[in-house]
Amino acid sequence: MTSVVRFCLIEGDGIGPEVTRATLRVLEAVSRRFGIGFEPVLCEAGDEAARRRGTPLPEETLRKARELRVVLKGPVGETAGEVVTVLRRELGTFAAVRPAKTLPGVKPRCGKSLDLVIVRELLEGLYVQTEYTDVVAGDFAVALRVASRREVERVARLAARIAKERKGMVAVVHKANVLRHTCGLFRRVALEVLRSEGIHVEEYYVDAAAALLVRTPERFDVMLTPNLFGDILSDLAAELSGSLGLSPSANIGEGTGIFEPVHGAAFDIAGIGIANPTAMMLAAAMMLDFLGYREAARAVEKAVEDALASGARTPDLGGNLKTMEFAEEVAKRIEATVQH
């Protein structure tokens, strides 16, 4: 092995351990082909951790995440918000990167294939969770929305970097006609940064962007959004591309990253070996890309797409493969060029 990658591994709840096991099989294939050693450090988090330990995110998990700076996380159940919100804050991940791409053999919901990336500011907006209410009657509440030049600049630079590797265009999504100060700052700084990077920029009000995603998704390549708008639009785009259950996500900071499937823990099918591990595998590919192993990342993506194109599918896509059987289909395609 020429290098060893250590990362914090959170299996999660429900189908989490199953899709994690399938993904580790794929990373084993990557190791054989590319000579990369993987040393996942198993860490507790989620509903089971809350039941056993009294907290969904034990201090030793936080400590290990801070130390290793990279987390590969399976889906978490009811405590998902308590886990990922704290991890994002502790690791300083300022942007969520959510690709929405129609995969082979998957029918897009809007009748048109999608291939776009949504880059979402992650530490500010309404999600600073600073809310106040009338403590007597509870009939009035107000929430604080935060926007700063620093955070918009950081997320806009990341969007520019992603755009340069794609079509060189970014759609800035906002509602500055109504939210003149917070969205106004986001719009102004984002346009300034993107134009200075030589990016072709378009801008859309968020309601128009949602409508156009459904009607003409091909007009978008990279979308840059404030926190709340990106949370909503990225789920919409993933579902339009074919299924929310196939979508990976990366939370990116300065040398830190959290990589996870977008879907939930799916307790109704947990333990019977039929969960689709595609999103978790593609999240691992995003982790590899982040770590600089770009050829390995592309190999995982291509192996997943080739497996699906060949008809290898789990029951949710109309196939009959078990979770680990699909993992073997992907792994063998990665390993195909290994010299025995």
The other form holds:
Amino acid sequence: MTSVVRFCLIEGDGIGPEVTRATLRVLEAVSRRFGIGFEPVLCEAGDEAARRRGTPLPEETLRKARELRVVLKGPVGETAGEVVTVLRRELGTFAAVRPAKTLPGVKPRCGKSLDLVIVRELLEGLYVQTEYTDVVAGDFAVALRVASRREVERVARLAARIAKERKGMVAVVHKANVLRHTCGLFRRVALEVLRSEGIHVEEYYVDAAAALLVRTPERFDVMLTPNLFGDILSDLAAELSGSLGLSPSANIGEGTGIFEPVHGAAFDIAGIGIANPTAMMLAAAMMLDFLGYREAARAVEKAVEDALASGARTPDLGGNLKTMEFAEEVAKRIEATVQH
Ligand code: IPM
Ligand code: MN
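Shown: the form predicted alone; wanted: the form predicted together with 3-isopropylmalic acid:
The complete assembly is shown below, putting the previous chain first.
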């Protein structure tokens, strides 16, 4: 082994352990082909952890995540909100990078293939979870929304970096006509950073962006959004591209990263070995890319695409492969070029 990667591994709930196992099989193939060693450190988080330990995010998990700085995380069930928002804050992951790309042999929902990336601000907006209510009757509630130059600058710079490797354009999504201060600041700082980086900038109100995503998704390449808008638009884009079940997400900080599928724990099909592990495999590819193993990352993406193109499918895509059978299809394509 030329190098060893240690990362915090959270299996998650429902189909989490199954898609995690399939993804580890793919990393084993990467290991064989590229000589990268992987040392996943299993950490508890989620509904199971809450049942067993009384908290969905035990202190040891937080400590390990802080120490290892990189987390590969399966889908979490009911407690997802408590797990991810805290983990993101702890590791300072200020942006979620969410590609929505139509994969081979997968039918896009709107008749047009998608290939775009949503870059979502991840630490502020309404996600600061500062809400108040009148405790007596609970008939009134108010939430604070935060926007700061520092965070918008960071996320806009990342969007610019991604755009430079793609088409050099970014669509800034906001609602500054109504939310003059919070969205206004997001818009102003994002435009300033992107223009100074030589990016071609367009701007859209979030409602129009949603409609146009369905009508003419090809007009978008990189979309930069505040936290809540990005949460909603990334599910929309993922589903339009084919299926929410295939989309990965990378939460990026300064030297820290959390990599996860966008989909949930799918309790209804858990434990029977038929879950589609594509999103988690692609999340692992994003982790490899983040760690600088670009060739290995591309190899995983290509193996997933080639496997799907060859007709290898789990039942959600109309096939009959089990989770681990699909993993073998992907793994063997990565290993195929190993020199003996
Ligand atoms: C996501 C999820 C989370 C979010 C939830 C689980 C808190 O929907 O990663 O998009 O809203 O960010
Ligand atoms: Mn979401």
